[in-house]
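Consider the single chain below, provided in structure tokens and representing the form predicted alone.
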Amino acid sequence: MFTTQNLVSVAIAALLTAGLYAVMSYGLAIIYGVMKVINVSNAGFLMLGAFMTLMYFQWWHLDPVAGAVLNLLPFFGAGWLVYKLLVRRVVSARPIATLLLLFALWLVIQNVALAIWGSDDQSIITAYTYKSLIVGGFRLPLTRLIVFAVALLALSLLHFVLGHTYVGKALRATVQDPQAALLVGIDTERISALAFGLGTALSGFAGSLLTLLFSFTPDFGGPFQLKSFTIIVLGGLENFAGVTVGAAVLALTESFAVLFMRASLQNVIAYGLLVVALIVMPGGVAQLWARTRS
């Protein structure tokens, strides 16, 4: 039997994880929304963000949170270059072209990481890794609280940029109607490059935060990328606000399902939820809600 306190503890842990899930999925949603491109190279940049954070920690004893902030600019630049040198050449081709191109890029990044760092598990142990706080009678790991707070701040800044700046409004306009955006003078080519740079920067940022919670290898990004796919499908693909809802749904489903099955099956739950979401509600939670109310 599970007590009420056990269930509340699981729910709190899930919601703390949901913030990080949302950050690592926003980049995919932005790139797909603007260009209708499924960025499978996101997994490679997520993993690379974790290893860059490890290097900062080993060289300069830099905290992973500071490493996450430091990753933003170089990863934005990397994403911009990937778009300019590779993606824009095939973005107007059949969707399979961009999918295969970005899959190949993921494999290149992964194999370069294998050559540099090897296949052994890596981890970052900070002064607060094993510490926790007692809040309202619940013991909360300090790392999860820090990751949640940083993720919440990042999401708040992102929502502000998207809603209150010219670039953010131009990006949202391009998502809603690229042709209309072009007609009113928005440089959709530049917006696409910005979107790919921003999406890649968020991948590197999330990869850094993940090092506070998990060990990692060059294969690290794949499972989290599939979780991100689940989240953006649950959120409605082009619905940026829906990403947060999708992240909460996935985190809660994973956490409560583990109460009834082995923890090793947690990824299976995410993959199963992706299949169900694609079949039952391809438009996301918002479409399902609208359907039930009509």
Given for the second form:
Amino acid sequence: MFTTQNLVSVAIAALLTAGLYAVMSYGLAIIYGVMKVINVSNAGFLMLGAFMTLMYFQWWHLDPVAGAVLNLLPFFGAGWLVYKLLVRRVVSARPIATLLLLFALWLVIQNVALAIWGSDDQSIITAYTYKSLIVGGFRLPLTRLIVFAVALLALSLLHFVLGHTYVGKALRATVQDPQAALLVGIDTERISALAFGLGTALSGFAGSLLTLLFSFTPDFGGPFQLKSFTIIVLGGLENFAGVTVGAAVLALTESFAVLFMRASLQNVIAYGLLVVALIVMPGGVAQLWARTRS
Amino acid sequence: MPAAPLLEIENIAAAYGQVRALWDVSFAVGEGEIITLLGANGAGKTSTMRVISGLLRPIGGEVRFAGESLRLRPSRIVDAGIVQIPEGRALWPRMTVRENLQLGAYTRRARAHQAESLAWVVSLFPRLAERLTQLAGTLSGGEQQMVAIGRGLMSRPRLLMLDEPSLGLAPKLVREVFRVIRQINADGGVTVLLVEQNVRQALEIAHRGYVLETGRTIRSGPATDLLQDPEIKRAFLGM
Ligand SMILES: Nc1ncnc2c1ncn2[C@@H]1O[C@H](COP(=O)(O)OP(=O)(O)OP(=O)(O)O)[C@@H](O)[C@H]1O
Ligand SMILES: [Mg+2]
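Beyond the form predicted alone, can we have the form predicted together with the partner chain?
Now the full complex is given, and it begins with the chain already shown.
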């Protein structure tokens, strides 16, 4: 079963998944970087992103990719409000307060979704859902290719904004030294609200893309959330470039592990990797890299 | 002292939670002056600067800048023309020197003059010209201090506050830092508030000085007088 053909196709599948993984984890990394808070409500917004996409599809026959773009603005607004109305009030207290607050928010979103949409499995079937392309002898599902391309585009855009705009630089400065940011006149309070909005927008965006690949229920954010935790820990928590590395490591590990174990155990890989990463390399892959070089 | 001081500190008191740091600090800085604050470790020099830059909210007293009460957020205080170069540089290590300097000109007022300010900073520290694309975290201590001062100047301040800028530098670099401070003041017209371990050198470039003790201003005078004062000599100059 381990022909070269086979291994290459597994690697390609992993790469295609990694793009989506990176997009769904980036928001978590941005929010953690700016305010040192793990946004557990991310799972709720991921799920909400999926259901809103379903609504757009049912109301207007809107394609999930267009749905992803449409989600950006309202989800940004929602994240901004969550920061202004809730997080801001507790973020200077002990970290556990913020964590519990965001956990509660997740539960609220989940229960509202249950009340509106029930617990049935939902899915979005588009004209291209079952189509695939044959490239170089490999059969590639069209949905995965589209998700990968869109994710790559989003990541490039994000990279540009963080690296080359004033506000992006101010955000990175706040991550690296918030006090120094205050001292040059950066309104770090505003940057925090912005980071929460941006992070939530990315959750809504990623939620839309997920509907192209998976069916979903109001419970469905959880497992993806855990994958995102693993990814940002692997990436080094505050290292934005590390998110992409973490996503690739997780996707590859998952894909190749499936060759050796039952597919139903795939989620265990992420949890196992999270535990290993926290114990062996709390600074993420980047730290491991630095250690081997010095 | 000139008739209308640029900065007036009146009876400031401040605390970190339950820990009282300042009890009663008062002094004034005239436009164009270099003023140095002297005091033993823990006297409250850094805390005084943090009150002025808005990082530490006073529990009493008043800060006036250019005649107006200064009860603003730190970002607005930078906009008003005050900048603090914190002890220990506090650069953003994973950003380039150029990015560190660019962000120094973050406020709207400063952003418009960014290119001009950068040219000024590079003329003060020619060595930075060839370091612009390097990550700040990889610079030597002296170069980092130059970037820290340069970043502060990028905001085009009227008042520059320097907290121990020569800390940990080799003697040659210490002299260069003092030379540049004098140049910023004399040629750039920037008013300076300076805290230094090198008390002698600080008093040599300063116009006047104030002495802090356990959160209180206890003495003041022209720098030349303080340099000759037996008590100051004993306490700060090791004589
Ligand atoms: N973050 C803080 N939390 C609690 N207490 C603090 C904090 N920073 C300073 N203090 C206390 O406030 C008082 C004044 O400290 P400050 O740093 O202003 O002194 P300083 O004159 O700058 O001293 P040094 O010469 O050592 O830099 C000290 O008693 C100090 O212990
Ligand atoms: Mg100090």
